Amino acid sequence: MTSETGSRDERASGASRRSFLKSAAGVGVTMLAPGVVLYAAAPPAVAQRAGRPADSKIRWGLLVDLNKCPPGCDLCVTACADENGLHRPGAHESQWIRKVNVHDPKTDVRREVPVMCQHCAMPACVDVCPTGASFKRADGIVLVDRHICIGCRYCMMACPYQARSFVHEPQENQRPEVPRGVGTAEACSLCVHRIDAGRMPACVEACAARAGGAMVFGDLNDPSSAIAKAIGTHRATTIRADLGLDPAVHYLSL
């Protein structure tokens, strides 16, 4: 038989977990060891949009600082291909993001570099694309569709950052929230099942979780923002800056 301030001391428990299990909904979580776990919070903004539609109002970014991003790590690529379910068996192998050697020859710095689809606030990819399969949402994440992607490559020869890949083969062992289909171009899609509900990019959290925290993900028009913050205070830079293509994706130390 319990008594009454048992069942009190469940019920408190039991609210306890189901408020925990909700704030971690946007919240990276790693567990470290046995009792010891590491949480990587969304920002609010991000949080804030789970379930509600595009705004244009928003413009969703990523910063990478490269003097944080320890060489040799392929963290956020691994993270990239298990969320996309992009080296599963039986799927054809493709790479969203890609880590880039970089060498400046004058100072002799050279630099590993993170690289993925850039989200261009004028994406050359949208331009060419004859059916409108490839887009940008109001919040400015470029995706394609591939119900009417017909398979042309017009968007893989635009992309001045080689960001686009091509799927040639039927896919099998899918993840049901990223489709991939045969015939049709693909992309990093910034996680966008992930942040429609209310969470971070795989590459994010994963950097935050288990390597330098090298990556800042949020709204680029919030100036209250960490990553506008940051982009505002340190000289960050884009890849090919002189396209004029605006990309969403900035690096510190490049």
Contents of the next structure:
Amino acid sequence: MTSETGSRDERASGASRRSFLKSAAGVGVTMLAPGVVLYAAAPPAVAQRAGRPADSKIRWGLLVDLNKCPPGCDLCVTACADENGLHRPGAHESQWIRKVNVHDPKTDVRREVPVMCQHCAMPACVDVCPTGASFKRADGIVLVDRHICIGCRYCMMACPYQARSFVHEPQENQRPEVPRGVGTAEACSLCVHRIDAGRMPACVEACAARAGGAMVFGDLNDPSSAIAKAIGTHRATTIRADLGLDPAVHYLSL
Amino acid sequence: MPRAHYREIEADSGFVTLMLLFGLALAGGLLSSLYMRHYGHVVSGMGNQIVWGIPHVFAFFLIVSASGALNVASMASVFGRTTYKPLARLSGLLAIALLAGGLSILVLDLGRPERLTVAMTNFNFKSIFSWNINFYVGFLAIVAVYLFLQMARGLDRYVGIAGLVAFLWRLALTTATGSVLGFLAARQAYDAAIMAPLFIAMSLALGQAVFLVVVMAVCAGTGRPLDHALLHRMARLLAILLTATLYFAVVQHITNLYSPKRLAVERFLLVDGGIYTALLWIGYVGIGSLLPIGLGLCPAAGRSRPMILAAAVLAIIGGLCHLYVIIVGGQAFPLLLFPGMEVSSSFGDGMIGSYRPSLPELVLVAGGMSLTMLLTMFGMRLLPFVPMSFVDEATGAPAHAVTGEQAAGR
Ligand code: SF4
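Given the form predicted on its own above, I would also like to look at the protein as it appears in the form predicted together with the partner chain.
Then the entire complex follows, led off by the chain already shown.
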């Protein structure tokens, strides 16, 4: 079993909640609004005990503050591509994260929304997958087990976020931590290999280090976590909340 | 009680030529699958927006037709219409062959067709797709038993119960097939419970149409009689089933028009969807429904075999158009991530997806259809599926028989 696909719940999970908080507090700190602080990416790896199974008490999630996501910036997208060995956008290329330009014709407000796998609590892709290749780890990360994916693409039909891609060509020079297989489905793994090593997802880290620090990563189940507090205080929203899938990716100012 | 007399078909030169042709096409389909497996689906017209294309249109077509092809057998053994009985065996054989053809396309199109065993051994109980795999395997087994009971001497008394099981099973099968799309909450074009009855009606109609074409071709090709009254009755039944399908399609679209989140996709499909709108109105409604319904119900057309054949062929063309609009058109319309907003991205957001079937996909489709034809012909050659004469086994009255030439409409 590869580090990407993992042997389900036995997989080593990310750093413990506390160590994450510690690291986050130690590094990137972002002012959301007066008096509200978001703890953003924490580049230095947190000491992580290897071999620990994914913890069902944790639910990893993301918060994206669109006010801090400037037009034209695609650092998160390129960081994802570099981290996961993806190629630049093309008709048949995978896109694990993309920026969607959203224009409200009534107010003329424009936003650029980074959209990736939303790591739903009730993922449609997992429900429909005939072989169980689409699965949700104990800590809420939705993954594809490339060893049993048959490439039927039913998960792509089912995902409301168009978050899944199909590997249309044989892959060369892959990143060892992120093996990809032709003829199988794939999507944002929340950089599970980094999480398991006590690090942040690549997009979060890149955004904090080189852009506005619009992304926060953390444990949604921990009421004291920065992400949970910010979501609660600012009433963050999710995309297509009406579908009831309970995504782990939240947005501010959507 | 007099029985209809059946015999294997002859392996004349026409038979051998057809077998060779279909064999070649099947080999082409297998090669095409290998080609896609080797180079990846980049050589197909499908992409990350339109993930199911022409192979799925034909696979769905063959699978739903498989269920409908059993109409004739059900009429004989479930609804007691004994005049249909002479054709019941062929109906069962065709049902098996159609399902096998449809499944072969689905499997050969997989990104990893070699992992078929994985699909058979890893079962996700929540997935309607998994359930379908069981329904298909079960259908093959049940129809095989049903055929055996029909053909074995002295087991007639079990045919009724086997027929009933097969009938109920095929209703479940088409419900599940329709639900493959109907359970997709993400897609405004599908997500509706009416997909199940729509697919049931569609399967009954398309299976009936395919059966009519096959039975006319077989009888004409082998010079066997075909009872015209029965043929006419089947054509009328086809018209009724097509009307039922059209009814469900109309209800589906009208319901969607009342749902604000589905208005945009309905507008796309019904008004400004280009090829999809044309296929829907001209292909499905006009050519595939109104015309064959008219032909099937018109007494004058009912006397003419070419007209009956035309009705069946048009229904098949219309059914394919309908499935294309449902499956491909439903994906071409972009997903609604941000209702009420104008969206764009490098990943097709907010854009109508483009799809052009590629040669490997078309060859794959031809291969699957050829498998159906090969299995049907092989079955008819091997075992006595086709009647030599038409006898109503209930009354013992010989039905009005015609020669092969007449059957061909000559
Ligand atoms: S493509 Fe793979 S992961 Fe997606 S539904 Fe099919 S088997 Fe499951």
